[in-house]
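The chain below stands alone and is given in structure tokens; this is the form predicted on its own.
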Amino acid sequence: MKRWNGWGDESVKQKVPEGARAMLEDLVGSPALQQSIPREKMIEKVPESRLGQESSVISKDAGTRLDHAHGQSLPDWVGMRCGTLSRFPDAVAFPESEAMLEDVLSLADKEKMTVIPYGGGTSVVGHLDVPEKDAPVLSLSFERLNRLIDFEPESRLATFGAGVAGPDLEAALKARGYTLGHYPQSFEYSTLGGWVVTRSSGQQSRYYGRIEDLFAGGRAVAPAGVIEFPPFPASAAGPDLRQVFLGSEGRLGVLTRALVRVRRMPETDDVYGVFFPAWDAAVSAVRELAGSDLPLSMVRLSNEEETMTSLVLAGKDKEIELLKKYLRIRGLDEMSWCMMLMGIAGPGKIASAGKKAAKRIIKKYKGLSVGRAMGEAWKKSRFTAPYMRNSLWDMGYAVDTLETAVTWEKVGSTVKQIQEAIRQAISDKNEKVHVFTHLSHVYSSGSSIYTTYLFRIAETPEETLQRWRAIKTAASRAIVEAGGTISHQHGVGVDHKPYLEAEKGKPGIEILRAVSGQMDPGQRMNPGKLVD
């Protein structure tokens, strides 16, 4: 069953090691033990619907609404864990059909409800953040539109209701011996839809590519009417409209399908563990490797401060002891230490000559390879980091992320801007935070970057909040004074939008509020995400 006040599956849980403990405790300070609300306490703070009907596709059910009241976002967990949530919707709506939606969106439109798009409940910036309005707030699930609609092998196209969910999606593919290959790290719940409507990356999108190169066409239903995508190779016939979707966090409409561009599995797909002697020269080599034509799947550096914390929560002590004794003899000096993943996909022979061509490149910038057992062990646990954070919640201490992309001679610059501004936001109160980042995303021209911090939870809900705030502001920025995009993959939502106008100009930004206008002449989908 999925946790209703955190992430994942219930049973799911993660064990905090011992020496993490005392790790966060020496650099953070120690924390207090937090107790979170019952679901039956929060269920009874849901007010009485403002809506007046219900049938089988509207529920109005306290338990319900308050399920699609929030995503994933560390203001939403503070709501969640200490029942500070105020706001939900009216009513929750659960088309099994196109039809069945047109017809919601119909009704909502007659009762001038507001609509918010709900997908996987993925979002960690806000999207799903039920706004104040007199008017009833419907939360449109796609919960049930989440079938293989048609499957196209010739074209390498398959259509899926817009609610699938990556486990659903990959599992049809591959009975037909294909994938998607789309992989966030939400993949367990986050949606297709979802996916498009926030400019998604997966981890192995180096091979793969980003959600906007994977989706190939299909049907929005806005207040103004249907878009058809139509799936051309390719047009030249004046804008790309999916363009204008991708990335419309709902304020547009909504996508009911989405036809994606798929390929047959893999022959190889392999992820092998390499470490660096330091941060600059592995740096240089993910550089050089990004610039290549080698058929890599990913590329993903962590720092010496995420290397550090990666091997202490991993907690297999035995086993880290035997690799860093092994690092030491071949000469790698553990406090500075820089760890990669590198993942290598493709046609067998192609991707044993393109292995041994990056091999030749790492040992150019002095990098040691582990072998696969380290890649491995990551592709077994790789959408299980996410449930460190409910453990971590519960000691105390809150995890947040946030990420930019920019060009490669901004990288190392940036980087340290940004852990420095997020170590300095809450000095002031006498509180440190634990950051750490890794490259995860590599392209020829620069690299996203992907920083992590760990803070104490306050004794108070508000406390909490105003700490994490600093934090963000702070981060956020330092992301704008150093030329990086605000969101390289989680989209803009709320958090993010008073940083958009500086990435886009006001040009842009009346641009977007013109689109959202004509498609949405009563600005009633997903009002106050990505504009105003």
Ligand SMILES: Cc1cc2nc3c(=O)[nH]c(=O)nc-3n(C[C@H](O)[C@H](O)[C@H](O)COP(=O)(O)OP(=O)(O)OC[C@H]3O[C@@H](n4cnc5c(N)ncnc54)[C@H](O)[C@@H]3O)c2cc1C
Second form
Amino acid sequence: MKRWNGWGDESVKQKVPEGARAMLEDLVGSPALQQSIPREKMIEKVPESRLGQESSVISKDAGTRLDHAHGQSLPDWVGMRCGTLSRFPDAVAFPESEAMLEDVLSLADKEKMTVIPYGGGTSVVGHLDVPEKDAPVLSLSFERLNRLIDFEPESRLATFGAGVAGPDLEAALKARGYTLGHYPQSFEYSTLGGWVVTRSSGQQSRYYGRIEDLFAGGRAVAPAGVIEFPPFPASAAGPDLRQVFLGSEGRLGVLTRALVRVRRMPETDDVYGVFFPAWDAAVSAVRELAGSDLPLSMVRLSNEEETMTSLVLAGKDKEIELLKKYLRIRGLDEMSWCMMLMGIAGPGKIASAGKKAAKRIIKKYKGLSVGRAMGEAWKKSRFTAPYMRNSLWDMGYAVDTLETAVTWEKVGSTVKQIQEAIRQAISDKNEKVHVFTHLSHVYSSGSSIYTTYLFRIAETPEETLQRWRAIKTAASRAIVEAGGTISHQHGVGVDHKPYLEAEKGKPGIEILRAVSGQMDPGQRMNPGKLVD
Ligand SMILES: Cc1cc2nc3c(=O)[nH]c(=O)nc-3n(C[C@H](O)[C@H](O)[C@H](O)COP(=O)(O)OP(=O)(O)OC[C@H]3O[C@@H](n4cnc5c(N)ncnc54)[C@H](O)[C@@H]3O)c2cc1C
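Moving on from the form predicted on its own, please list the structure of the form predicted in complex with the named molecule.
Full assembly next; the chain just shown is listed first.
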């Protein structure tokens, strides 16, 4: 069963290894003991619904409303765990067909309800925040619009209901010998509709493409009407309206179904572990790999701090001692190791030649390949890392992530600036932050930068939020000053909204507002997100 106040399935528990406890105490200090509010107490906080209607598809059940009142952002976590969540949708609708969904939207329009589309609830930037409104708020769940509707092998297109979650989508395609290959770390729960409207990026996007490459067309319903996006292989007929809907975060209406470009399961889809002796050399190697035409599915390079933290958190002391011994013998200094995971995918012969060529680049920068075992281990546990957030919170540590993308000449300096801004953000409160980074999606022109930070939860929820706000603001300003995008993959929501104008410009924001006004004249579709 899905954990109501944290990440993932309740049955999956991750232990924080002893070594990691000691490391964290050393790096940020001993945590204050944290207690989580029980679900029954939280349900008592859900007020009476302001909505009259209840039907087989609209539920006013307090637990259901609680479960749709948040996503997975750090403020969401504080709200769930400390019981400070204070705004809840008045009801949750679960339409089972597109016709039912249109009926729900008509009702919402008639009753002047605010509508928050809800996919898998995995947003990390406040997309699902319930606004303070006089009108009732309806959460519109896509949970039951989750089926494979059509499959056209000749055109390699599959049509799914927008609420299909990662595992169900891949299972339906795998049964036919195909894959979408879109694996965000939230794969277990996030949905196709959520991916499209937040411009999501999967871990192997280098080979399979980001969602904007995979989203071929579909159907959107907005208060102003219905838009069909035909799946043309290409078109020069003016601006591409799919691009307007990609990243629209529920502000322009809802995506009810999507056509996606699928491909045959590749013959080879392997991941290798590599260690570099130092960060600068590693970045140069990654840049050269990114600029090559090799069949890479992913290149993920951790800096020294992340390499050390990942090894300690993995807790596999015996294996790690062996690995350390091997790396030392091969002349790598433990303090500056940078770990890289490199994926190779494609037809067998092409992948094999690609692997050889990639290894030549790695060798040039004194990288050391430790083979497939590490990559296989990563593949097995690729979706379990976020479960550690539950265990760390239980210990008294909050963990959050943020990300950007910049061109290659700015990568090194931007990583430094973000990390430094985060480290300093709460030093005036005598609090330390442990921060580490990896380059996760690489392009010939630049790379995404993904930073994780961990700090002590405070005695009160307000103080914990203040700490988070200070860190988030400092890091977001550092990103803007460095000339990075405010988000490479998580989207805008409410948390990134103040920084959007820096990259879109005033006219750009006005265009977004105008489109939103046109599609949703009453401004009732997920107001307060993306743009005001
Ligand atoms: C542990 C973890 C790991 C993550 N890893 C990644 C990652 O690797 N890559 C990545 O890109 N993101 C990642 N994310 C962020 C998140 O998973 C993505 O933003 C995802 O695309 C959200 O999808 P969802 O279905 O959960 O949408 P939700 O969180 O339910 O909603 C997100 C937004 O989309 C809107 N929406 C949802 N469905 C529809 C629809 N059908 N029509 C219109 N609007 C809709 C909602 O109103 C909201 O504004 C991660 C999040 C977590 C918690």
